[in-house]
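Here you get one chain, nothing else, as structure tokens; it is the form predicted alone.
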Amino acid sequence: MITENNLTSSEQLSYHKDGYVVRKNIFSKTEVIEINVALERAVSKALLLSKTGDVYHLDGKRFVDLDYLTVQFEPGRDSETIRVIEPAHQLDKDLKELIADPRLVGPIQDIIGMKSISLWTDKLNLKRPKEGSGFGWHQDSPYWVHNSENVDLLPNVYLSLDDATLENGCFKVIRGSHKKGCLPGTDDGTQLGGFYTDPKAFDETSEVSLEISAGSLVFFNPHIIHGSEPNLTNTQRRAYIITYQPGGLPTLKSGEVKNIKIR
């Protein structure tokens, strides 16, 4: 039974020709402010996990893992502002439910091609007023085909929690880039730069600036090239990125069998 859930035959196909494809004003303004009331929750969370987690620091940039979680912070060695919180689900009941929304469930069961799904990583992905800062051209391939014998499989939900513009960082595609597949990364000698996408790779005229309104959702390939800019505004730009697998295999970090119960 097709639901409006389902992606059409034109979403299927532009997905499948880009890499991408984008859903707008999906959550109501109202259950964006409760989203973002749990993701607010979830940070205080982990910003007090944070104290007691094993630190290091790469590129000048912190990080503290504690079990399977890692935050990540703004660049800065003693910087207090979190930049993304992975997993994050676990820190907060009303993130774990979200998972499971047939809004971001239906879209990725045609994406995967079967009914029977499960978490494969979430993170918290957040760009505070000012202090925001941007990310690189990369894939997530490449961090994950060491870990997953099903990296086509991998599929991704951005939803944005916030209004995204050019000013505070929107979500970047290079479109049609998860053609390639897996990609080099760069060899500039720092210590995370393996993990950005070689420049001689891609084509960087196929960018796609995504300026899309709280509550709207981007689904895209685990190959496709993506990034942002810093957030050089006075608002918020935050954004909860989920990725789904096939049913019954472990999630990323913790190996545990995440399987998605439909509603």
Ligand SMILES: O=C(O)CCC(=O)C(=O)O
Second form
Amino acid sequence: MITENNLTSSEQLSYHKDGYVVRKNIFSKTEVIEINVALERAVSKALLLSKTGDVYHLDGKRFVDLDYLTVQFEPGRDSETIRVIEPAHQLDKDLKELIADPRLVGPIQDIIGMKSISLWTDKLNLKRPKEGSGFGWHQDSPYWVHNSENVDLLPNVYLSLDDATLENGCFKVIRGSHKKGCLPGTDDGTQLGGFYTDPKAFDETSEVSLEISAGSLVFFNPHIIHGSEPNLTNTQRRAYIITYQPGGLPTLKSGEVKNIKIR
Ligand SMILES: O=C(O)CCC(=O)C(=O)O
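Switch from the form predicted alone, shown above, to the form predicted in complex with this ligand and output its structure.
Below, the chain from earlier opens the complete complex, with every other chain and molecule after it.
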């Protein structure tokens, strides 16, 4: 049965040609408020948990690992502002429920081409007013290629939880850059430099800035080059990014299999 959650054939074509497809205003304003309440509960919990984890620094950013949770802080050795939490669904029951929402899962089933799907990973991506840092051009696949035998089958959905603009550091992609698989990283001597895509490997003029309203979705290919600028405004720019895979496979961090219950 085809429902409104399935991708139309023109959306499927765009996803394959451009490496991403946007669906605008899929979650209502009220739902977005509720999700942000859940997100902030998860952030408070992660902050508390981070007091007891293993601390390390990479390129001047503080990371804390606790079991299979990683909390990344804004640059600066002692910043207490969280930039990324991965994975996040286990921190709050509403986030856990959200990852099985048919509006996220339906298009992902079409992209993967299977009814049975499972969770690969999920990230809360926070850019707080005036301090949210940017993220240089990169692909997700080089982070995952050593842990997954299905790196081509790890589609993401980005749920925008605030109106995203150029000024607050909206998500940006290089249109069509997913077609060449894993590209070489930079060799700039930094610890994480190898994860940023070598600028010689792509054409920056194909950049598309996705200025989308809260409640909108971007489905994007694990090989697409993407990134974002810092948040220079007085408003939040929060997002939840969830990555799926075919059913029955272990998640990235905990190794537990988290099959999605199809509603
Ligand atoms: O900061 C952003 O919006 C980009 C997020 C991102 O690139 C990622 O999580 O892989």
